[in-house]
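The chain below stands alone and is given in structure tokens; this is the form predicted on its own.
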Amino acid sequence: MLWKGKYELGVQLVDEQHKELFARVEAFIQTLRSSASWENKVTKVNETLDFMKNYVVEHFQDEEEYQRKIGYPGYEEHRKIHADMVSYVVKISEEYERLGFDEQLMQQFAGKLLAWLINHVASEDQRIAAYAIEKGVAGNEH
């Protein structure tokens, strides 16, 4: 389990969303290494990329409302990575799709997703927590 109590912010609708995008990513990563063959790991994947273009929007739509509510002042800079994010995964979307379904691309992004999101959970979101207890508005939301 990638998922640590530790990432969590206090949001019960973002804390959520977190835990599905590792749960996600965990069972993607899993599908990659697997013995299967690639073909049969192809449905999996095609899976995983479109809820990733789906979800991910909605969840940094749902943080990034929290952190208007709050009044977080990195809130610009951190819909900015989240924009990012979303241009990455569209871009490597695309590239999967042109390369017809290539595994190595798919290798790549498993691991560039998994790392970004434990670091990007751990780091800047936690920033939004610390920010929220500093303001004393941490654990309103539900």
The other form holds:
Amino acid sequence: MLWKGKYELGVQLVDEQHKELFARVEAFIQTLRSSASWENKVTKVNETLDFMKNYVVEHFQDEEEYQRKIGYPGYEEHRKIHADMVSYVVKISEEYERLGFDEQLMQQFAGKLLAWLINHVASEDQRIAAYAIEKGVAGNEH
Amino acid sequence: MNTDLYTPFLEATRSVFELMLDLSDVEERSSEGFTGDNTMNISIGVIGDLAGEVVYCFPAETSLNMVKIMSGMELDSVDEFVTSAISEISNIISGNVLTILADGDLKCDILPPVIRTADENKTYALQTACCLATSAGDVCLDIRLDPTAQQ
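Structure of the form predicted together with the partner chain, given the form predicted on its own:
Next comes the full complex, this chain leading.
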């Protein structure tokens, strides 16, 4: 399991979305890395990719809303990191379709996504939690 | 110009390894005996107040162990998936170094990771190697930078 307890921010909505993201990324990588032929994997890979493209955007918006709500000072910088990732996912998806569902491109995408997600949640997102605790607004979701 | 690059790279690598891979046993080691055999070399270009590149040298065993820690999967070869994950880690370490340097008023940016060895024919004013031993294997950073005209 990719998810670890230390990634929790203590914000229920965001933590649930992170767990879902990690589960989806894990399923995506397991499908990609399975020994089945690419022809047998490609449908499931495409479905997971489509889900993730939408879910990532939805999650980023919810997380950014929480940051605004608690007055997180790193909001603009964090929003740019999110925007850059969304642009990257869109670019890769377009290239993937243009190349006719290329497996190597998906393997590259999965490797970067894995490392990016772990670092982002374990490092960047933890700063939001640290700020919320410092300002006494931790858990202020509503 | 007295710019200590060794410490920021060491600190950033240690911090990223601990945070992302739960590797807390990161120790400095000598670059002697670190061979380029069966090693993946990832170059991160640097522009701004410093210009040049940092080449991260990951032996195959280290790369496979690191991606295994992240993915929980057994891996037997350094393929596109492994190369991409390790390239991103190199990118993250370099990004963290830029933040440390910016605190010291050195403004730099990084370029996307490229698989290539360092150009041994070029010399740099700030050139140093930073090698680490971990339970996932060894890794070496070849830092090759020049202060630019703005300095």
